[in-house]
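Just the one chain here, laid out as structure tokens, in the form predicted on its own.
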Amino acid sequence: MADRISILFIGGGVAAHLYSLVAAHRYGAKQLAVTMVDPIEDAPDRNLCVWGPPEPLLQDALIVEWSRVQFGYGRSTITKELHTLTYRHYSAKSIRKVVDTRMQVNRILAHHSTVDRQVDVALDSRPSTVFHRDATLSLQQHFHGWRIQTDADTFDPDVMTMMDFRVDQSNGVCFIYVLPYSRTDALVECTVFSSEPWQKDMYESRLSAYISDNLSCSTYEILSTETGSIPMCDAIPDRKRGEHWFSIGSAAGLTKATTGYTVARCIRDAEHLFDTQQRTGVWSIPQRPSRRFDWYDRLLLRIIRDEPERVPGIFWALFNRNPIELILRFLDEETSLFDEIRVFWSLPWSPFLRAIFRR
């Protein structure tokens, strides 16, 4: 029998559990010795979403999925069929539960700053401190949401709302995000792109107005709340922290700067990391996607910073004028240059031309 692979995770969050699942799939759970060091014992109550084809690795962690997505702008809405794709909802707790079912994890409740030379690889999800490129743009995607129970049928359980801009756009780019669990139960979230998080009452005034005006709902109970903030910046961290010691997750720059989505990017990164090691015997950092995607993100971040009033129209054009599969592949950085020319041809040009010359 081959030697076991020992993996030390510094930080026991979502990224560590995603990489553990990929490692178990590649090597076999019995061939792994996994240790997670984290000062927090319980998994955070975080909602996580991803689009794409079925993901067998996370099937047991799935909470709900949708086959159609909706967008709103001005006085219009559009609903797009995802066809072979779905939009899927997991949580930090559901993913951790799958890991604990499939494999043995040695969990150590502590802060950790050094790496034992005896482990094969150390994967670190703590914030990076060394960068190949420091941030020149730094915004936040911040949000506050209510999970509500309504008295009457209000939601279509087959349709999630990805971006609805039919809300007050003062103080940042604002849209509503809706994850329905039944006709009377949904997470309704106010999401904002701006430089700083808001006070709670600013989110809640928009939530109340949206539920009343756009969902035509006057009576509901708030079951729970969710609040958070995700950095939107163009920094490129140095992932190598030592010999066989690498950053993962958001610390590795795997959160897409313009969307905040991380889960699918972590899975692809882990697959590359472990596949390369199996093939070559060498632990190496996966290459970053093509630089052109980094440039696209920086242009949009400049527009969000300098011309936020143009952003709802740009996103509406993006989703209204293109096949949904193309846009989701574009956001996943899996399109060809020809595809990207097609996408940009559908958008208003002037904000992007101005952004090219701004810093």
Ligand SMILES: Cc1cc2nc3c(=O)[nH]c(=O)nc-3n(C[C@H](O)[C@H](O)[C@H](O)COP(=O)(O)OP(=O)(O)OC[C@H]3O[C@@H](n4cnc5c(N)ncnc54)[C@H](O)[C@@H]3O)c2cc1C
Given for the second form:
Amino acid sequence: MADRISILFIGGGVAAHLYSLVAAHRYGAKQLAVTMVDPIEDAPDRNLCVWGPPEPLLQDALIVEWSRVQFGYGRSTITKELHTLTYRHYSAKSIRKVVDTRMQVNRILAHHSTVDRQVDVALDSRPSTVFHRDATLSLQQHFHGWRIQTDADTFDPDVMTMMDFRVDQSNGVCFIYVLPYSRTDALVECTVFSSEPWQKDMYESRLSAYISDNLSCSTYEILSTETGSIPMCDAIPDRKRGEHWFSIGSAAGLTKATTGYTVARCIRDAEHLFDTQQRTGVWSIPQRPSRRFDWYDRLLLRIIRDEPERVPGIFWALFNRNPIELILRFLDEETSLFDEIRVFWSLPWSPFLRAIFRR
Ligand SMILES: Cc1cc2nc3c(=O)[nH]c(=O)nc-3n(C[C@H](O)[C@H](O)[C@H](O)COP(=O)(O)OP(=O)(O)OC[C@H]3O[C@@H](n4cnc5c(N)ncnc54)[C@H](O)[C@@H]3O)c2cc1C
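Let's see the other form, the form predicted together with the named molecule, since the form predicted on its own is already up.
Zooming out: every chain and molecule, the one shown earlier first.
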């Protein structure tokens, strides 16, 4: 047993399960002793989506995937083929189920504040309190969605809607996100970028207007709802919390400030962490991606804060004028400087120029 790797997860949410799966893949599930400490036994489920090439690690957690994505703005929509990529839908519960079938996890129901047991590494997803850089601005991506069953065929099950701005834009940048499960069943979500979450009726009025005006659907049943909010913030947390003790997940700053996407970044982070340990014997967290991306995010956050009315046009130009593969690599922070110049060349310049000089 001495050569088993012991991992203590403080916080047993999405990140803890993703890091466990990567660890099981790297070391072998039998070589791991995994403990997760979390005060909540059964957190509400979360719909989690990721784009990219097939991800064998999460194959058994897959709920549905789409090969085309749609955008809407003004009077137009565009649909883009993802070619070798797909947009894939998992959930916090489907990922946890895979963990529970692949490995043994010692789950402890408790609040935890310090690492008082002998473990090889402690991975902590409690919110950060110490920052390498404090936030200069802080907004929220907040949303409320309905899973609906319609009477008539309403959705194309091959096409998910990533951003449809054809909704009322007062009170914050607002778009509709649609995940279709069949021709008559979809999650339709109203997503907003603004400083404060809304009252429920504000999301609901956008949702019902969108469903009747844009989906031309008058009869439907609401099967379930999803509500959430993700910080859009430029703070950079200090990830080292002690000897062999690091923050992970959103607490580690792995949520992209301008999109909220976190899952793919957690997987990449975990791969780096465990690969480095296997190769060198040292536990160390990866460097942050180039600071250029932090800066781009900060510019867009300033535009969302100061000129929200410009934001739908910026996203529309981004998606309409660039190949989808380039956009997704850009959002994944995997583009070269040359690619980024190409992307920015396609966007309206003036809001970005103003944002450079604003604080
Ligand atoms: C509704 C919703 C939908 C999302 N959809 C997507 C998506 O489609 N794609 C994507 O990439 N990202 C998405 N995200 C963002 C991100 O993937 C999730 O927020 C994800 O849950 C982050 O994982 P985490 O482990 O860092 O945080 P969490 O999953 O929130 O886990 C943190 C855990 O820490 C526990 N904890 C807190 N205090 C203590 C303590 N003192 N001791 C022990 N445990 C403690 C909490 O109970 C919690 O279980 C979404 C977020 C939300 C809210």
